[in-house]
Structure formats: structure tokens, C-alpha cells
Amino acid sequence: MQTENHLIRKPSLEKLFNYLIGNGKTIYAPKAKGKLVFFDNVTDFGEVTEDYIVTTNSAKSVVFPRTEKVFSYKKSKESTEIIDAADNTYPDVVLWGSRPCDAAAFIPLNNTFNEDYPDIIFNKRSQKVLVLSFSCSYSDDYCFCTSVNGGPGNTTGSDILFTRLSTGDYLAEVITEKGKLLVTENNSLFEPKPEESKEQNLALIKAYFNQEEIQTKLQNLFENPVWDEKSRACLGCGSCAYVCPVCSCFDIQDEAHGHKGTRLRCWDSCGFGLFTLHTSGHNPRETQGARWRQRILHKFLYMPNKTKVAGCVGCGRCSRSCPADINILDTVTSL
């Protein structure tokens, strides 16, 4: 559809919170935690602070949770009961404050679960998320958005996009059907669009890199050393993958209790050493440098070969969670 535009007054901002939980709605938000802020789950306005750069935890796990049950069983003498969760109802869930870079990543998240055939339960996740996105007003040294084809009012994702202006209210821009539905159900709230530009209320990005230059140079390095120099930092702890909104890498476990059990899909990295283990002891990715080359290689040549979509959304959250100060964009630069 055809992007609306409209003006949202700032204390009908928490009306349409309002009407979303009395509604049914569970939302996720952006939730201070001490010094971090989490998106969680919230159900009072009061509760989400907009205060911050992006969220220490990325909104990934609405659709994609760190564990996840895929099916259950129990067996009898006479036969065995298959409980599987595609069968399951999902809850509406409504992503209230994420950011432009937070959205996009939901796409390459869909075409990871949907490249070789349909995954059930994460199309019937996604299909009952709502997401109300805020663009960025200010930024840190960690954002590279604008290097990845994407932007502090990039409304790629979104549902609904409010860009806040310096009135203090906010521009509304509908992006989607789920979008404009919700804006029919609450059409006093809305108003005609304002006259102030949205370009001048976002923050300014530096753009590092070109996508598609950074895409060439990749085909070429394999085997240059910088993957071992810019690895050597690395602990292989996992949270970079793990605060990643676009990393989809996961393993299957199965718990069995007697005559019952379950089996769980959980997030996993191609930075663990374990990763690649072979049953015959042999690893392709022995060393962190190939481990870290992977990452990098899997994130900005091949899903964008693959899917024209980097698997990167440039939120920098990988770097910022860092133990060993390792930073992507550093690498990617050197490249």
C-alpha cells in the first residue's frame, strides 16, 4: 500500500498504548533495567522509557525465542502421541519502540526461515506481530545503518513508523495494512500530517561502507589474514550472535523423561568452537579466525548473494556487548 502520513499528538501516543493492552494485546518495549534497557514485556505506559540509543537485547526473539519447543511426545505401549507446536495459538504481540534497524532485520529473519520451505512456527509468530517503530533522533559511534542500505527513518519492516518532532509530537507514517487497520480502530487519535520535514528530526549517520562494494571485495579475501588479526581478541563467548537481531543460527535438543519428551530449537553460533564439530573429531572452523571470517562472510557476502538483503542491519549491538572490545564495523572497514 500507498505510505499514509499523519500527526500523533504526544499524549495520544499513550491513549493508543492504552487501547493496544485493553485490547489484548501483549507488547514488548523498551524497558530500563538499571543503566541498560531491554526490550520486555510491559503492560503500563509508564513503564517504557525512550531514552535510549537501541536496546541492549535485540526484538528477535518475539519471532524467534532463545528456546522453543518444536514438538513433544508421549509413548504408550499401544502408540506414541506427537504434540507438535506448529499446532499451537500464538498470542498477539505488539513491538512498541523499536528502532528503524530493529524492523529490518525482521526481513532477512523471514527469508532465512522461509528460504528452502515455510518454518510453521516462525510464519505464525510474525504473522501476529505488530511493529510500531521510533526513528533515531541521536545516534553513537557504534551505528552504521547508512552503510548496510538503511537509515535512522528507514521504514523498511515497520508497521507503523513515528518520527517524534520538535514540537514534542510526532509524525506518523503508515506503512502497511496491519498499520492502517489500527490506525481506522483509533482515527480520533490521528490527525491530518504536519508540515514539519521528518529529515531534519533524525539523527546524522556516517555511511562507512557501500554494500554492494563491500560485497565484491569479499568474493577475493578468504584467505587474507586479517581474519586471524582482527580474531585474535575474540573469547568465542557468543554475544555477539546472541544480541544480534538478524543471527539465526540454532541447535536441536532433545530432553526425554521415560515414556515422554520434548524437543527444543535453541540459538546457537558459528563463533562456538563446537559448532562445526565433526563426530569424527574433525573441524572445517578450527581456529576463531575462521570462525570470525564466517560470521563476517555469512553476514555480507553470502545472504546478500542469496536474498539481496545483507544479513546485517548495522545496529552495532554485536560491538557494544563485546567483552573483548571486538568491533564489526572495524573489520569491515579494514576489509
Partner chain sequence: MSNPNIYIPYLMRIEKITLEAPGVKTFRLKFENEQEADEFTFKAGQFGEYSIVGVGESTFCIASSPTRKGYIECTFRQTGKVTNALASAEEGDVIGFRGPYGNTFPMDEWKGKNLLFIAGGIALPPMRCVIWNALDLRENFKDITIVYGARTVADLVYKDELAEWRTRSDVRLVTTVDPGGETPDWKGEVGFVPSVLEKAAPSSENTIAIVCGPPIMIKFTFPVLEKLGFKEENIYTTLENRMKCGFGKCGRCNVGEVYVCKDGPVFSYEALKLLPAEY
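Switch from the form predicted on its own to the form predicted in complex with the partner chain and give that structure.
Below: the lone chain, stripped of partners and molecules.
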């Protein structure tokens, strides 16, 4: 649909929030805990913080939770009964306060979960998520969305994008039918579009590189000393993958409790040494350098080659959270 622009006053945002709560929606919004800000389940508007560049954790868990039941079972000597988890009713979720990079990440996630074999659990969750994003008016040294075809006011993946104006009120860009429905239901809160332009209220984020150029460069960089050099300090944990809004590698694990149990899809990370270890003891990605290469190539070469969309939205979370200060931007710009 054609984007519709409206103005929404600051106090009306709270009314909109309360409307959603009143309608039984589960809201995930940025909430401060100590010095960090997390996407968390929020029921009171007062808990929502506006003081964040991006949250520490990404919003992917609303569609790809860290532990997802794919089925449960009951077993006896005679029979095994499988109970399909996809028959569950998944919650109506509102993602409130996502940044344009968070919203953009749903595109590559969706590509992965629907390539050849549609994952109906992922899709059922996705259908029930309403994405209400807020443009970025400031950024930090870790942000690089503009290098990967994103931007601080990018509308991709959002249902409505709010941009804070100099008056303290917000421009509301209604991007999808889902977003339009919310506006229709709350017509009185939305006013005619403001005069003030959106662009002057957005953060300036330097374009450090061009995704297409990096993609071309990476075609011939499989064997290169840069992978070992840039990953030397890597500790081999999974924090980069787990805070990443796009990373979707997973493990499948069974948990039994007597004759009943579940099969779970759990987050996993290519940074772990055992991720690709064969039963024989052979490991195709033996070193941390090989694992770091996989992470970069997967995001900046393999994914865009397959689907035209990179596996990185430039949110910088992985670099901010890395306990060894491995910086993805530093690696990519050094190529």
C-alpha cells in the first residue's frame, strides 16, 4: 500500500500503548535495567524508555524465540503420539520501539525461514507481530545501517514508523495494512501530517562501505589472512550471534520427562568450536578464524547472493556486546 503520513502528539502515544494493552496484546518494548536497555515484556507505558540507541538484545525472539517447542510427545510401549506445536495459538505481539534496523532484520529472517521449506511456526508467530518502530535521532560509533542499504528512518519491515519531530510530537508513517488498521481503530489520536520534514530529524550515520562492493570483493577472499588476524582475540562464545537480529542458526534438542517430552529448536552459533564438529572428530571449521570467516561470508556474501538481501542490518549489536571487542565494521572495512 501507499504510505500514509500522520501526526501523533506525544501524549497520544501513551494512549495508543494503552489501547494495545487493553486489547490483550503482549508488548515488547525497550526497558532499562541498570546501564543496559533490553526489549522486554512491558505492561506499563512508564516502563518504556526512550533513551537508547538500540537495545542490547535484538527483537528476533518475537518470531524466533531462543527456545521454541516444535512438538511434544507421549510415549508408551505400544505407541508414540506426536502433538504438533504449530497447532498452538501464538500470542498477539506488538513490538514497540524497534529501530529501523530491527524492523529491516525481519526481511532476511523471513527469507531464511521460508526458503524452500516454509517454517510454519515462524510464520504463525510473524503474522501476529505488529511492528511499531521509532526512527533514530542519534547513533554511535557502532552503527552502520547506511552501509547495508538501511537508514535511520528506513521504513522496511515496520508497520508504522514514528519519527520524533522538533516539537516533541511524532510523524507517523503508516506502511502496511496492519498499521493502517491500528490507525483506523484509533482515528482520534492521529492528525493530518505535519509540515516538518522527517529527514532533518534523523541521525547522521556515515556510510563506511557499500554492501554490493563488499559482496563482490568477498567472492575471492575465502583464503585470506584477515580472518585469523581479525578474530585473534575472539573467545569463541555466541554473544554476537545471540544479540544479532538476523542470525538464525539453531540446534534441535529433545527433552524427556518420563514418557513425555518435547523437541526444541534452540539458538546456536557458528562461533562455537563444536558447531560443525563431526562424529569422527573431524571439524571442517577447525579454527576461530574459519568460524569468523563463516560469519562474515554468510552475512555479506552467501545471503545476498541467494536472496539479494544481506544478513546484516548494521545495528552494531555484535560489536557492542563482544566481550573481546571484535568489531564487525572493523573487519568489513579492512577487507
